[in-house]
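First comes one chain, alone, set out as structure tokens in the form predicted alone.
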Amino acid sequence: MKPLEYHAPTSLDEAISILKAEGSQAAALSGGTDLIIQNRARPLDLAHMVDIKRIPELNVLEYDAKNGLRLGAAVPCYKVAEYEPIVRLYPALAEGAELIGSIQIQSRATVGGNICNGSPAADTICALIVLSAICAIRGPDGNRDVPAVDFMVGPGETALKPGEILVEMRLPPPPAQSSNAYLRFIPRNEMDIAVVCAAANITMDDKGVTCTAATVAIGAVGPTPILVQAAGAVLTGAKLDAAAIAKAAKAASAAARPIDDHRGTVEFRTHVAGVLTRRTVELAAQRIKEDAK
């Protein structure tokens, strides 16, 4: 790895101003646990390295119930596991947060670093794509959102323009009698890469035997995270029982668009879809029911 010059900018307009001007070779530091590891790997012709860990802006974790979640791209995992509101409204997110890497990474690893990364097995994405987060940009050219299911593009890929920055994700309040849930398959039990993962968010009616909404998302299995509709559309308007459950999984599965590789096949990860979007549809299911009693 040749030689780098660190900066550690305090205010948004001097990072961008930094990314602006050295182009290709500067790149955002929000915890490093990838960015690092790559550019070991296969050198990526940069020259600089901008810390954002000390702008304020992108360190903002609250919560209120008229506006709902904002949470700074810098805020590290172990915080957004802990945090109270994320863990009783957005458990989904806590659940993803969680699972990246060991304790110590988490210390250091974020949600902003976990998407910018570009992976479609990143462990917060269909979270935030089924909680319609938005994701705030700033850049030389000022504001923008991207809704979270458009941010990635490609594998490795995202929205961000040269010089942006993903400043926050926006997450709205919560309907009463909602919830969600995501799972990932590992090969092993821990500190692993989603072979498959999916993510489910769901709202039933004031007596809680019929789905008023329904949102579903897989990853891993295809370049970029699939908001499968077809799934939310079977949910909608239907009582969860077994057999809904079952046509919004064979739903997710023929969504999935995997490739073969050492990790899993295709076949294999396209009925794991189907198998974890129905786990999920029941565990956000569960939780409503246990948060009426």
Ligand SMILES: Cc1cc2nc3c(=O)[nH]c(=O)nc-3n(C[C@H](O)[C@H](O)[C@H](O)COP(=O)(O)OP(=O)(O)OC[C@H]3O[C@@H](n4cnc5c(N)ncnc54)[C@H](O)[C@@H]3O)c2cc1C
Contents of the next structure:
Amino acid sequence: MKPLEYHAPTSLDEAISILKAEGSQAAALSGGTDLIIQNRARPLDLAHMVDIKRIPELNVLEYDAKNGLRLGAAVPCYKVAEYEPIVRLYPALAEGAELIGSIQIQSRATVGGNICNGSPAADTICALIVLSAICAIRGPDGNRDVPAVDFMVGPGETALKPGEILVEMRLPPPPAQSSNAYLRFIPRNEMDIAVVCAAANITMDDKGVTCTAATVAIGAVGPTPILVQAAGAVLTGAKLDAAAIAKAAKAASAAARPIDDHRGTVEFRTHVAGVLTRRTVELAAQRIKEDAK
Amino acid sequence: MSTNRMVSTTINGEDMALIIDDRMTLLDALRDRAGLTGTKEGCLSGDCGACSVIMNDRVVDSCLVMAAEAEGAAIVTVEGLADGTELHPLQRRFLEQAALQCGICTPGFLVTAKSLLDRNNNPSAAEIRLWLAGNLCRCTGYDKIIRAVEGASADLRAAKG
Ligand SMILES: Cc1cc2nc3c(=O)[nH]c(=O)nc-3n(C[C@H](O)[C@H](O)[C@H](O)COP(=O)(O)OP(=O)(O)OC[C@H]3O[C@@H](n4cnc5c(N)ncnc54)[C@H](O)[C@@H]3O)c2cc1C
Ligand code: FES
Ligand code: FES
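Since the structure above is the form predicted alone, I would like to see how the form predicted in complex with this ligand looks, so please show that one next.
Let us now look at the entire complex, which starts with that chain.
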């Protein structure tokens, strides 16, 4: 094992300059629940870990009705899942964050680390996609914004360029008469990685009869999570009856591009992508009705 | 050359300065530098919870924390549960219920259960099972562990009066 140097910068610029100078020898350390394990396997063999948890910008957690939610990349999952505005307005995100690992993992794992790790089965990415999150990135060349749907570019690969840090995720305030949900399928009750996952975000008209906007995303069924545009399209303008929801589910199954492995066959994953789409749409619609009461 | 540094932390209420190598995890530092070998190494991958400690009021897997991160932190290990020779109610109940066999998982269960009871002194069996889902035991089958935690939570409530 070669030497490793730990850094704990308290400013973004300091962190970026270390990451830039050390290139592939360095990595950002958030909760470490992916990185520390990966670094035990030889290929990573880092010389520098840059702990980003002491940087104030990465610890922001605030909501207001005008600007929506700001979620710092280093906020641990237990805080995300407990934060009242997230539970009430962005339940899909709370559900994703809450599913990550055990209580011990929840203390440490972050939503930022979850998406920067780049797994297509990451439990928060589908929620961020349907909630139209913007990933605010800062690097040696300044700031840039990347929509969550474009953040993952391949298994383990993200839009981040060398030296760049994900600072925060910004979620627009949800429209009236809208809600959202996230579900995953795992063979056990807890502590497992999604075999298939899905999130839906639904907006209804004032009367709660016709769907005016819908977004569906599915994960673990392709090299990156998939925004199923066809599912959103069949729901928009429709009454959310069984027939419309079945069409959306079919569109999700058609969009899935899963692999075969011991955790699920192509056929099974394709089918479950449809089932979870139906259930998340129904759950989001149910939540809109409950909120209206 | 490896990078060494001094880390100042509070362990079980006592201020400590540990000389560590930046490659070390908190688990390594506790066992090899602080001499606190109650915290166990199992999987090194966040699955078994044998290395559980409380860091700034949250239970964590110490195999997934870098030792250098402990700078300024308050840490509680299994050695911090007993009050002198007086066992913590959790420790007493684990003994009474025979909630251990080989014992390798026990420190992790005790620390994780303590972090639950510190927060909620009347958890349901379902809450206890969920909170302990990150701790694995290959010997006992869990039921005795759950009963021991229930017993300790009753003791703590009774002591509070
Ligand atoms: C026992 C166990 C169970 C798990 N269960 C689940 C689960 O159910 N669902 C799930 O999705 N995941 C699960 N995971 C994986 C992991 O916990 C999550 O992906 C977690 O969200 C990662 O966050 P982190 O803060 O620990 O990331 P880290 O390990 O700190 O970082 C992950 C990667 O992202 C990079 N990075 C982190 N933050 C930034 C940033 N702000 N800017 C740039 N790069 C950054 C790091 O350099 C590293 O490459 C599990 C892991 C374990 C050990
Ligand atoms: S040794 Fe840390 S979780 Fe198993
Ligand atoms: S008592 Fe042996 S692993 Fe739990």
